[in-house]
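So this first bit is one chain, no partners, the form predicted alone, shown in structure tokens.
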Amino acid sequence: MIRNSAILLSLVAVMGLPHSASAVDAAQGGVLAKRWCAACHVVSADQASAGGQAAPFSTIGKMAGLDTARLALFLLLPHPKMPDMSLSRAEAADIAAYIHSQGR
């Protein structure tokens, strides 16, 4: 209940931010995927292979269902196969936005 409750909570804070804070940059996310996700993920078509069975960013940005906002929560949620980031909101937006254009 209580996890329900900061899924909820977290969710919100995502799709509750004003507009032009909101403004999403793929091209920001792409950079910090890079940094961030490029030692497990393939986040990028000219990225050879990576060292973790992760899945690539390319198929994570096809799954069905799998919009930006829940990609962005996704990655502000701890997740025990990955480190913490301590990412912010912007910040798991716009890697967010970087997958899902991955997936086209």
Given for the second form:
Amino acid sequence: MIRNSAILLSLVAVMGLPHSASAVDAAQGGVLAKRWCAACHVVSADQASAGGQAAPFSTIGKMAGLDTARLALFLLLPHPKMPDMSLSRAEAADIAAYIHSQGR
Ligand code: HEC
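Having seen the form predicted alone, can you show the form predicted together with heme C (HEC)?
What follows is the entire complex, opening with the chain shown before.
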């Protein structure tokens, strides 16, 4: 399972990233969020509902003290109620930027 997602992630990294690897890209983060987070979180305004009790990204994006750097760090650490998605640093940064954009 972990191996498979690692392989999948490297495929995504090879095929899915036309942008330079270092630039933070909220739009790319939105694509990743819809793919990996939407089962449990409402990740965008046009998503009606999600499966779990996890907070919608519009709420998370407004949380005081949860700046982009903290969000990215959170996403890189295993979290008890969330699967370990083994995101790369660039992916975590993109998703964090996207979550932040949803909180505005
Ligand atoms: C299997 C369901 C599930 C998936 C998939 C999932 N989450 Fe979560 N997430 C949760 C739950 C449940 C919580 C609340 C955890 C808690 O209360 O301790 C949470 C909490 C969070 C928080 C912290 C919010 C807070 O209250 O401090 C962030 C940030 C977050 N998720 C981001 C993401 C991102 C980004 C993704 C996709 C890469 C993702 N989650 C995928 C279930 C999930």
